[in-house]
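This document starts with one chain, in the form predicted alone, laid out as structure tokens.
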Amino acid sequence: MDPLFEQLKKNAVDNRQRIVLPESLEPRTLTAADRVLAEEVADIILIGNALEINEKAVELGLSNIGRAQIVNPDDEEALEPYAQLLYELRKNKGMTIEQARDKVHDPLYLGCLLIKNGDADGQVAGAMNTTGNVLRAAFQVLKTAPGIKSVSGAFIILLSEDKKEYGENGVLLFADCAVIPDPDAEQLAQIAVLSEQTARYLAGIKEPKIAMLSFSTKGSASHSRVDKVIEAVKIAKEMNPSLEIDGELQADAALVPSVGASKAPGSHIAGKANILVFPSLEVGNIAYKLVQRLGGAQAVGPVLQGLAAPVNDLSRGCNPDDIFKTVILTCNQAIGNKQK
């Protein structure tokens, strides 16, 4: 395992974590949560039939599955008090609490009450759940932090060992590659902010440095989508006036000092950057994806960022290693969530 998860992974081994995979009878998330188990990285909350998961866990050869706590959705007594929970989290938005009983037996809604009820640390889920499924639950029950508007996706990116020479070591971060479509000035600016956090505290970035990307390098083309950039680090370093962040710089000027040396002279982020953060949903998606497969980067996450306590989603292409370790993330945020 790369030396940044292995270091991760120990902190959540001294620092043990209650983390819920609500996908109890995905074959990928079972075979993680058995080495989640035998590494003793985490505590396990599955949510299903005990029986039912037994058996799928016999099927697949797994020994350390009766180790895990098993939360039954369908135990209606034992899912009253988070329906009552539940109720009065959404009775202003309309829920009912013949509605809120019914809703609690979804396994996604059901983990992030265990979490806000502080009876779990984190949820990781999406192997078989789509995105939006997997946030909705996340949004209604748990919403964002305090002073945060939107929740962000950012990868950690690991380059191969040839490319060591960009971002931290090799080491970077892309956000938003999960969820906000085309966010504003506002939105971006909130990005690179929890970006910051996430680089420092998940991808063991030392020295942040956050480019906020274009396809303009400071004034070489003029358009709206270039001026929200502009805004958006101006609102960020508002936010935050200790942020290392510069922009609108294009891709090449963030990451090549020769380049950034000549299109961003004096800028002190251009040829330097670890953190990318994209102008739109599409850039970003389509960015880590390419560097992946294209490049040979190992892209870890989804990590969802602004989230009032840590849930993170998977790629439904996701196999046992990718789900062990956004585990071994969820752990360290909810760490670092009670540290601060």
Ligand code: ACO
Second form
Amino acid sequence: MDPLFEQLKKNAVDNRQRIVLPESLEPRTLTAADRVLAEEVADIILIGNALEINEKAVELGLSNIGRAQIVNPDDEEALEPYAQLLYELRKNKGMTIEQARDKVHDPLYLGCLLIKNGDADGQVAGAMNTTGNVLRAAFQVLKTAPGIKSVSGAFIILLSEDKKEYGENGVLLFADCAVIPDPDAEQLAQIAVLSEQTARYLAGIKEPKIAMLSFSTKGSASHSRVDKVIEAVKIAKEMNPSLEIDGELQADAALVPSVGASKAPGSHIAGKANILVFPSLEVGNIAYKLVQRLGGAQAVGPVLQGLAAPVNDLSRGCNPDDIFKTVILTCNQAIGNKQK
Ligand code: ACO
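Let me have the form predicted in complex with this ligand next, following on from the form predicted alone.
Shown next: the complete complex, the earlier chain at its head.
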């Protein structure tokens, strides 16, 4: 495993967290759960029928699932306190107690309710469910962290050996690649502020340098979309005056020192950026997949930043190793929240 993950894993092992995996019969998830338990990375809570889970574990040849806690989503009596909690959280949005009793059977909601109630520390899902469903349960039950309005999704990008000159020794953070389809200037600024924290705490980037990307560098083009990025830089600096941030910058000006020097002379970020904030979800999502597929980089995430408690979404094309790593990241977010 990459040294970054070895370090994050050690932190998880040393500060054991309780992670919910609601997609408990999903083979890749169950395989990852087995490894998490075997390596004592976290305590695992599976949501499902114990008999079915144990049968599936035998079928997959897994020997550690017996150490997981299993929560049955059909146990009406045990679920009643969680239904009441959901009702309290959502009644001002029109949810009735009957609707809450129905919704609580949904493992994605039940997992978030376990966290909200203090019975778990984080959740990892999305091997079977869409991003939208994973996110909606988290937004509705856990909501954002204090002072945060918008949650976004960052990828840790680990470049190949021959590209270590980019980012901080080949490590970059890309955001938002997962959540906000069309961010306004304030949301872009919030993405930048949260990405700086994620970069420091999870990606091990010691000197975060944020480039707010555009198709323009320092006035080379004029358009309302460029103005939005310039406005976002201003708001981000107001939100956190100590941020190392600049924009608008094109991707080459942000990453390549010679291009940065010629297109944005005097910029303290151009040519040195290690956090790329994209102007829209289309750009961010497409860019990370191109870097991963054509550029040979590892893209780890998305790490959801800005929730009151950590929930992370998986790609439906994920493998057990991706799930294992996402559990490690989720543990580290939970540990970080407790240290705040
Ligand atoms: N941060 C915090 N809360 C949010 C956010 C956000 N970014 N977006 C929505 N919410 C809240 C709303 O305020 C609302 O709360 P409320 O019900 O308490 O008032 C709740 O979430 C639901 O909001 P809706 O507007 O009903 O939700 P919507 O249908 O817009 O869904 C979602 C929000 C799921 C995030 C949507 O924006 C979305 O689908 N985004 C794209 C996800 C995606 O497909 N990503 C690409 C794939 S991921 C990958 O490839 C790695």
